[in-house]
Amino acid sequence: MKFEVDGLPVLFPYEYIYPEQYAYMLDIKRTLDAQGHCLLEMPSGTGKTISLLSLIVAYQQHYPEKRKLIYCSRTVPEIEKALAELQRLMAYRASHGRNEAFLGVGLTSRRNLCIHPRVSKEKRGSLTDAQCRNLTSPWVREAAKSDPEIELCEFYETLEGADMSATVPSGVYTIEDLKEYSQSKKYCPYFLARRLLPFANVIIYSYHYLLDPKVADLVSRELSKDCIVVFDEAHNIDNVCTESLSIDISRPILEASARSVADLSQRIDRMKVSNAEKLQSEYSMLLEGLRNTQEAREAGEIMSNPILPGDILSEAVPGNIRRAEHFVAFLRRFIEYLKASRHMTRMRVMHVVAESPTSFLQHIKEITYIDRKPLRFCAERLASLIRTLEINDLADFRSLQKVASFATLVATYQKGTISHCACICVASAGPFENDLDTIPNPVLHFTCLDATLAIKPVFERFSSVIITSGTLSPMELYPSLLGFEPTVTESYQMTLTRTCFLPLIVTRGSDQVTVSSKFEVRNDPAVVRNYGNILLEFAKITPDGLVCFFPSYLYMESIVSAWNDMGMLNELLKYKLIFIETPDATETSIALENYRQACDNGRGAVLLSVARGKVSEGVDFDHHFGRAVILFGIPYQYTESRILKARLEYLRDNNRIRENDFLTFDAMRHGAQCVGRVLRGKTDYGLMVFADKRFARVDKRTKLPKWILSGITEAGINLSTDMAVSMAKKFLRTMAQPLEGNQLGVSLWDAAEVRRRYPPKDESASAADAPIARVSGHSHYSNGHALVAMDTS
């Protein structure tokens, strides 16, 4: 399908057209034009990165700037999906004569990428780093060449050794079509894949390449001003940000960093006897800057600076730390601070120490004499320290690297941050902990209560940065807590031509009994039962897949309880099976992948789950995998957190936001990511059920996606478990029934209905009589930015 955009020609590898599809491209062509930004939220399951991706190469294509896409994901099946999108959409624009020179790549860790016969057969990606470090390593190749016993990484070899003028041949390669090329030339895909990023028109590849400072300093640092910056999936974009940021300091790191510095001692002390005009060389180097240090740092690649390069590069490296012996005598003293201090001590009496940066230095200095300054460079020391001892396996310096980046992240950040030590036990409300936990184990947290530290520098850095998901409303607080002013916020409708979700608020039970979730009430008999209840209801009705969401894994794990106690899940086993997500994510796998086959073979199970966990996040439950879904209560988070808290107050007085209004909008952002895993495209169809009182409040509901919200009627509002039931049986009735009516025109659009609603320039009378056509609650004119004009290819 050919159509154009206000002007733009477009090539869209479908034969029709959704509505909404339309709507998102005129937004995002009005955002590359204003080079701005924006926040889009598009309803699951209706093209949304196809739809992006036919835009954005049509811009690049059609435009001599050539603006390079970043396309970022959260997990490499996304990044797998996106990639086949990609390849889908050049093959379609090749058959139809645009032989363009275009490459797509997309990049993942060392773990998916590495062919090499020994490393990649080892599971952990911290063993395959290691690995590949002893093989690709700098002093390594330099040894292997006066010994020849010294193992090197052939593939790795054979990419330093080919000419670099030489070119991939043009196209996307997903993450298999790279290893097979790479395999065929002996390259390795890793490197060859950072090779090709300043080359590549579209670059798909993970948030953290762009967000985490400690990655993206040495995987994104040479992207241009221009490039067109996509976070999909971005419904927490801002729990990412302030991640990227924290780090925790426990006494076990404390004791391992301890050891690490006097191996580090004593391995200085025996380079000092065999090679010290090396050790003098790095010394000379500090002396520079660390500008200079930038080349070997990349070709290292050992350890990153958790801060942003700019910030410190420039500078010299203080006196006090510049001679390895003295950097040592450093670190020792500062952990020896760490284990020694107020923090500690405090903890043996249950209390909560929680302060800012400035009063942390403050007091450091006061005990130690530490200045801020050298506390700054404490990473990028280590790094240079590391590399120049020739260490390649890492795993007993992580904690000492931990360590090295707190007092980097401490020292550089004062605004926005916290650094606190909380003693994580029952005695303290940890809410996690085992509950036979006795003995404090003190923690240092530094945690970033501000997203704008880390996104801030994309936002400046980039001309046009799209944030989409098909779960981002409420959206109002997103400009305050991601600091950016978009061009275009829009939230989109889905377009049916016969209604196939249903969303069903419930809040009471057969016995009229209100339901909630919280704190108050959640453990009552009564609600428990009724919870029971309205699961049994449900699992008689439902064919094929249920999934059900609680608002903890505390909660989950209490009411899967009571519910044994009580006999309903015996009952529930004669109709379908129970499968129960858990933290460990390799037990999360099993119980899926039964979970899927229990639906398969039309057994039917049960999925307990959690929101904010795995399931809720990445898995898709489409078609028979999911026909409902249940959420049991609001997913608030556990407001008696010490960081939530924290960052509470830091929203309160630096943007103005509530603490209800923030956690209100966290919370149904999370339920609407968990209802929404119920239909993943217009062919799909299931239930939204969601059993809580406080659903049925105008000032909750209102902040669920405009899509949900279209599908949410007055009668099912307020509804007990036999309303809700006797609704759905209704409603699954209906869809058990063949289509009847033709989708052209209402949910489908061709050539000749878009002709119809937007006549191209040369067809239409006048700017002035042109008639206004309306798509997801947009108004555009013929004059526009809605001009589309369109013609099959």
The other form holds:
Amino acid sequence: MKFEVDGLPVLFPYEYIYPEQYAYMLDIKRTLDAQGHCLLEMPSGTGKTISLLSLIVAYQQHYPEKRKLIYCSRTVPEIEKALAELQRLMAYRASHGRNEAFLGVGLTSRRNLCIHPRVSKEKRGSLTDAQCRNLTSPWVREAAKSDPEIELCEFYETLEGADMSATVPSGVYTIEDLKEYSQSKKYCPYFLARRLLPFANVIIYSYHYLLDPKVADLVSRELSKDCIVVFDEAHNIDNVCTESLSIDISRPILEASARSVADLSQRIDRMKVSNAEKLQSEYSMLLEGLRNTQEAREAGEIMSNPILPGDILSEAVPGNIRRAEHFVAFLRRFIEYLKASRHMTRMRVMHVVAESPTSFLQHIKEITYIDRKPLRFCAERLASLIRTLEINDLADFRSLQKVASFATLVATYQKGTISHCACICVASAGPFENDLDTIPNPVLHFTCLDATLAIKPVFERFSSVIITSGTLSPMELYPSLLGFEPTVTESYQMTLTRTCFLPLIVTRGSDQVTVSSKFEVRNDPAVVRNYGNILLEFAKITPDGLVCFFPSYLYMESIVSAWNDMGMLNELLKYKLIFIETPDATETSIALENYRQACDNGRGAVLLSVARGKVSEGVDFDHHFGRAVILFGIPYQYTESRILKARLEYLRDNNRIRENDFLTFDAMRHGAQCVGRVLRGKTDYGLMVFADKRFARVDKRTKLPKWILSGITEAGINLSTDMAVSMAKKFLRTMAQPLEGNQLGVSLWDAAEVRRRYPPKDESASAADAPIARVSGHSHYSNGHALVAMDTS
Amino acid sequence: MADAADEDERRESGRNYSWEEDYKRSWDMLLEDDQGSLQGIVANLQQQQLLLKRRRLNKDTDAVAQRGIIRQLFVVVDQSSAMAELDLRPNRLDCTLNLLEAFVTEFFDQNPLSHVGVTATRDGGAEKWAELSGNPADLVRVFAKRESRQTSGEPSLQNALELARRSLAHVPQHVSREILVVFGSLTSCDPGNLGETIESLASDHIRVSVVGLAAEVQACKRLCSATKGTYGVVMNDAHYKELLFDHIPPPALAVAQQSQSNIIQMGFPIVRTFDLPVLCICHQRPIRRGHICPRCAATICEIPTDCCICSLTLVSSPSLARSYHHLFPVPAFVEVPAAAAASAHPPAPAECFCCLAPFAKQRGPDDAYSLDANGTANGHGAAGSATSATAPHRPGPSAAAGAGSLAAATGAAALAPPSRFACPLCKTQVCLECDVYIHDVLHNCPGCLSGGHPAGR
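Alternate state requested, the form predicted in complex with the partner chain (shown: the form predicted alone):
Up next: the whole complex, starting with the chain shown before.
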């Protein structure tokens, strides 16, 4: 259908549109016009992705600037889904006579893209990367010229050989399409995708390509300023930001890096004998290299990388690490210090040391005379050395790289950005390997406490950033956490002809004992029994799949074993099979697979999982895979964690967010995320059971997304188990009835309905704009083919 | 001691004390209107139900070339412990068996050429209660047995379906083969993959329909859609009966079966009254009044059935004639919008052709009240009581009142449903009640039979 959004003609590849989709588009349009950022919460399963894409593509094609869209999603399946939607949209536009030159690509890791017959067989991503580098790094290719014995990747070679003349027909390439096209042309899909980025109208990739400084520098540096950036499923974005600047160093890592340093010094010795001038040239090149980056940055070409702060470029690399052998000695000393430092040694007692980077640096200076300044250059210097030594197998040097980036980070973020005294080293006695192992396993956590550090460059660089998800509530904290000013903050409701989800807040068991996962009462037999009863009762009445979420693995284990002792699991097995999520990813995926099979076969299954685990984040339980979800307790974080405490303290001091507010915010967004798993569309239906007394309190409840809140009735707030069960029974029966009545005009609009509700303003103006847009579209591309330029460096 | 034993038994059978029973929020659906009256809302609910029913009745009347009048139906009864739930009165299983008794009787009444068998499933297995038989009395006896009313364990959908499938395997192609599953449990404890059974059922052209008693189970949904059956979940006792009785009219034949036509032998036995009791051939029971098989002259106590000597299908000719209407249904009536009726030339009739009740106009609820009494008085009582006699699931005594109070529901004018329906052939206009009655019970259009309405001539 075709309609106008605030004067912008939009082609929408479906016959009908939901009212909330229209409102959503309207708000995005406003944001884009204002060149601002926005924060939008749209219920899951209401066609978020397609409305986003169709509006932005319409916007691109309508205005002569052709602002590029960067769409960031979380997982590979989500990227695939977005690409498929885009493909559908473009096919629809083409069928309506809009034959635009348009290029949409998705980028993901080599692991998913590689088509090399041997390398693509590798199971692990890091191995694929390493193998690929062995075949494609410049010095290997250089060496291969003289020695035909050395194996190269033919796909990469063809791509390189194709040089400037390589063209890609315009269109949208899903990951499969890209592989197929590359297969036919013998190109390497991964590098092809990377080369296409500057030419693509729509780029779809993972968050990390934009947020993680290590990757962003490689991939996203050439994106222009007026790009439209979209973070989808962004409810967790602040954690992604902090994690991208956090590093954990354990004893094995230190030992591995010590070995790598020894290896490095041997290689340097060998090179000194064989190729001394190369080392010498590196010495002089080093300065130039940094200066080049600096020039590029001044021209506004590179995204500013937080790991490489501005002033580092204007300074020369400090003299004491300029020579390779000096640098190696420097590294050795640093690693020895870490090994011997109090973080690592004083672990005999279960003792936790937390200190700020300033005090860490102070101490390191006292003991080893290592300055802050050379530490800051550590990561860059190591990269340069590895290039010079022509080392391909980076997998071995992973640990050393980690240590080096730790050095850089710790030295950078204590003073460089004064207001963000953000990073704190927390060394803690980590979990023991098992119970018998009494030797503590100390871990040095370097944790970023301020999400703004990683995302600030994104907000500064791109004029429009759209943050959207199905569950962003409570929304008022995001601007403060991420440090930006949204022009539009909006939460949409779901318009439905029938209420297809039923939130129930169960506060007490059938025996009227209140249930709660509060620490003091969570192991109380009455609470355990009542939680068990809730599960049992709902397992009895829910068809097919039932998903349960617990606040933590620890609690899940203890309560499940208690249920087992009470004989409740045996009783439960009569109605459903039981599957349990474990921290192990493979185990969990096998459990999930069998869970789905049990749902398909009509046996029915219960999945017991954890609110912050893999299941709660990336797995959808649509239709019969999740007819009900039970949230046992509020998924608060483990509040005794030192890292969390430090973060809370930081937020209190700097963002004026009270500890309790943040904890509730975090718990409720995870809770909402969990219950949102069951509802993936308007034809879907499901029960949402919140089993905790505290959910009934206004301050908790109101933090749920608006669309879930709208489903909570007065009667559903304070229920005992039996009341909830009888309401649920009735709901399930009602939902099983065939869909009656016409949704048209209520929750579905056709083009005429849209026009009736939002009469177009000035048709003459928009009609005049259109030809201009189309003309400029052709000036960029020749004959519908996008030129692929190669950077030959 | 006795109490404790009692308690145990009660616990095991899954029953609860009445004070432990489900919450019933019966007040929720009742909202008073502006005048504090409940009349409007009750009438509205009835109206809605009638409309739903009409839609259902009209759903498959059109464009069906052939129906499978000869049917072989297997009823699968879930006998698992889930059937002991009390949400249907007296419990799910008892309610089911009582309804099935009525169902079987009605079924043979409407489909005299058909056979019905029964299997049950419990404890993960399946057992056959009755082979395919043409005699409703046998089946009713099976349902009444005490062991039929005991529940235990989990059901196995696959075992039950396989058992029924094997029993239906030898039935010739031209016969419509069906399985009707009454499924109270939400889980199925199967030995293998249910998907394979579904595939083989679909390839055997066996139509499987499921009546769920609790909630929608995906496996059942898949089963029904793969075998072109229907799937319904009951809301309450009345709805249960409605869903079950939906399976009485014969289904449309699949295209693959349509082209074949067969000639079937059947006998119309003579009824004889004996002065002295004689033993019937089928049950060896003394009877005074029996049916004599025209081929072998055996004395049979009840028809329809198959003669147990010569296995000739014995039916009574009136009941055969009754199944005729399945082949020539009354066409679906067309809704006449109120606006079209007002502007029509010549002016549209002011009252229903059948019951002579005036068609609803935009009236206040007060008017509707007085009308209510009138409506019942002028002849609607007959239609109403007839309807409730054959379909007692219609909300009891107020069924007749519902017709008159059509107007009460039109308080909210925008939501008012269309009140007149016209026969596409003779153009007579009838009210909603009569429309449903004509399609559900009468199976003849009064307008067409009486030579058309004056307006249509």
